[in-house]
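Just one chain is shown here, as structure tokens, and it is the form predicted on its own.
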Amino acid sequence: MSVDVIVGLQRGDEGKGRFVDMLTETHDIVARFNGGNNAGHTVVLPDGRDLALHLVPSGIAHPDIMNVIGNGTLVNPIKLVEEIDDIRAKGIEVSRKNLMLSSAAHLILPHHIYDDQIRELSKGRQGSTKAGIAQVASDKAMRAGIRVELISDDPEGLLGIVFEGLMAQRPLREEAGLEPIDEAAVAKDYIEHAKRVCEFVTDTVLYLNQQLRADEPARVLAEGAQAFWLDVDHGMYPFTTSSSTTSGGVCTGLGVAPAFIGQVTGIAKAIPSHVGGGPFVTEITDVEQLKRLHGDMTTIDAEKGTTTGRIRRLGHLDLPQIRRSQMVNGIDGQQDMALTKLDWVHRYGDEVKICVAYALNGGRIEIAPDAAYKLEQVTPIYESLPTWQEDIQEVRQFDDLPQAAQDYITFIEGITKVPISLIGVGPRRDQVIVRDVLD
């Protein structure tokens, strides 16, 4: 069992990035296996930079570490590039030595964009990235999609479906007022973006089930874009993504087989956060406990989007809907939790709300249902814990946390039946604390 995966248990943002540059130290390869250019991981450097990425995986700051962008991704490629030549810029290396791309990925075309733009503009929008995911996943599904493999096998016929797709759209995107493009010259560009890519292009699911085969088997750690509740088949449709978020979606995303997964750790933070449309039973809408929560917003983990900007909406620990994302993806006692952000749970006050289940229809329920619509209907049941004042964000050992600090974590074991052996304390690489919770 040599693919280690890290799946986000909430609705994103909980800090994955920042693991997966931390456990990358001990695996060879670094895939990733869902999503597109919507979503975002932020790892910081050792010399405290930033480093924002969007498809390309979280080990790229490692060197002798091969990163796969899976078929599961869907690749918008001049993004792709522009992220490129920003972690090149960095002063950190990206060649054919250390990334792949996979040739059966999705191109999120121009037209899927602006199709995109135009929902958001109407009265279905549903708080999109405004990507084109949706739209190169239906094309996908419907088995009209274009894959990157037609970059260098047919880069004419790419370019004339690029053209002709824009060239369709022109009157919707007239009607729906948005400005004029020349679609000659927005077709030629996405093809000189995309041949850029060509030198990354190959068949990965043979090349990792090559490395999985081999008589000293290489270790591969698979990275998920989004998190569970954004799941397009478990999460709280119809405010989801496009694609599979749990550690399932490794096997059709990086093209392995079940047998081959091992360690699922999932990652949730002591202050969850949600960006765009959808139900969140915990929100905290009380404008001066949020300003106390956000802080300053000028540093590397203020709560706003990696790829948007936007402000998140905050609330309190949900621990039915971490209940229910760790049943999908198979995270039990044997397996484990990462938690992020203990540094911010002093500002929730003298006291910090968990909720621990739901009150429907006079009943409790202890796992949260899979819809919106069901969520909509539940009320949060809450028990309450003493915080703690001091810093804790040199802290690297458990009992040198606050005993509060300790107690809560411990109250989160005890309710989810998981133990949690990583803790963040900090945004930096090396602000976690480090536990032997698993026999």
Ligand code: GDP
Second form
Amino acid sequence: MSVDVIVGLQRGDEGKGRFVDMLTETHDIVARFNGGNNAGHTVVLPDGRDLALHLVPSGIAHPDIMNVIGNGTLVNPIKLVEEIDDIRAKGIEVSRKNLMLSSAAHLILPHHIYDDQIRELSKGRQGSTKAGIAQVASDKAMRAGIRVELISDDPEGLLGIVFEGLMAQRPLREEAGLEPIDEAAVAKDYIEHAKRVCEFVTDTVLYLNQQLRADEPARVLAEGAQAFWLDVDHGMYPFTTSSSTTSGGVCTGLGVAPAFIGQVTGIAKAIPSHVGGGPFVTEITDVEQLKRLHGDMTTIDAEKGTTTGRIRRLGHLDLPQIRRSQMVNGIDGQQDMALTKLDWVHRYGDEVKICVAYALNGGRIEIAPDAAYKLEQVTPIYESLPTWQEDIQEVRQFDDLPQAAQDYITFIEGITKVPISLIGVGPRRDQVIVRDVLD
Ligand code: GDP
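Okay, that was the form predicted on its own. Show me the form predicted in complex with guanosine-5'-diphosphate (GDP) next.
Shown next: the complete complex, the earlier chain at its head.
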């Protein structure tokens, strides 16, 4: 079993990037299996600079790692080229030696992005990132999508498709009041960017399977974007993304068989947050408390979306939702969990509330239900734990944490029955406590 998986257990922004970055050291390949440039990780480089990644896997900051953008992803070549240029500007090499792009991934075309903008201007808006994700996923499901392979197979044909898509959409853009565009120029610019990603395009499914079956099998780290509650099947539908964000999505999104899946590590953060619409059972609405929790909004770990810059809604830790994420991802006693932002818990005040179950129709449920409208009907049942005021950012051993912080971790483990093997105590790569908790 050589494909280890990192997935978010909440709604994204759990801090997956830093653990992918850390676990990369024991892997040979890092692969993205879902989503598009609507996602984002922030990795802090050894010299302290931060690197925002959207589609390129987090292994790019490490030498000797192959990074694979898998067939399950949705690719906007303009954004990918911008991202690659940005990474190179930080002095990091990006070439065919360390980056591959699946020929079977679907292309986000300019008219998808305009469609997204039009929808967001309408009554049916969903608070999307306006990156064209739902629109390209819909074309994929309709079997009308365009795949990356067309860039090298037939660039002239692709130019025609992009142009015609924009022309056909013109009346809709006009009706929605969008600025007029020069369709031919937009299409030309798209193709020019697309040609620049050609050097990375290959059959990544074949590549990954050959590497997994080699005499010395490669160790692959599958890096989940977004998170469980945004999964199109299992999340808080319809406030979800359009792809599969669970460990199961790794098999289809990379083309690897279930038998290859090894360790699945679920990442949660101590201070749940959400950007955009949708139910938030444990949301905090008290303005003063929110101010305290948000703190200094200029820091790298501020609760702002990496991709959108939108301020996040904040709440209390919600264990019924984490339990459902663990159940579907297969994270039980044999798998493990990471908890980030322990260093933020003191901002809740002298006590921190943890939601341990939900009340529904006079009864009690331990595992969250599976859709937005059902989540709207539950009320949280809380337990309170004492917090600590010591600065824990430089603590590296579990036993050196204040007793209240140790108890907080043990409390969560007791309810979820999943060991917490990694604890984030700050945004920097080294600000982590590693515990040997698996048998
Ligand atoms: P992802 O969407 O799950 O990949 O989230 P990111 O990796 O982008 O992390 C979200 C933010 O949380 C980034 O600004 C990280 O630097 C920050 N972060 C991650 N872990 C910790 C932690 O343990 N403590 C603090 N204070 N910030 C963290």
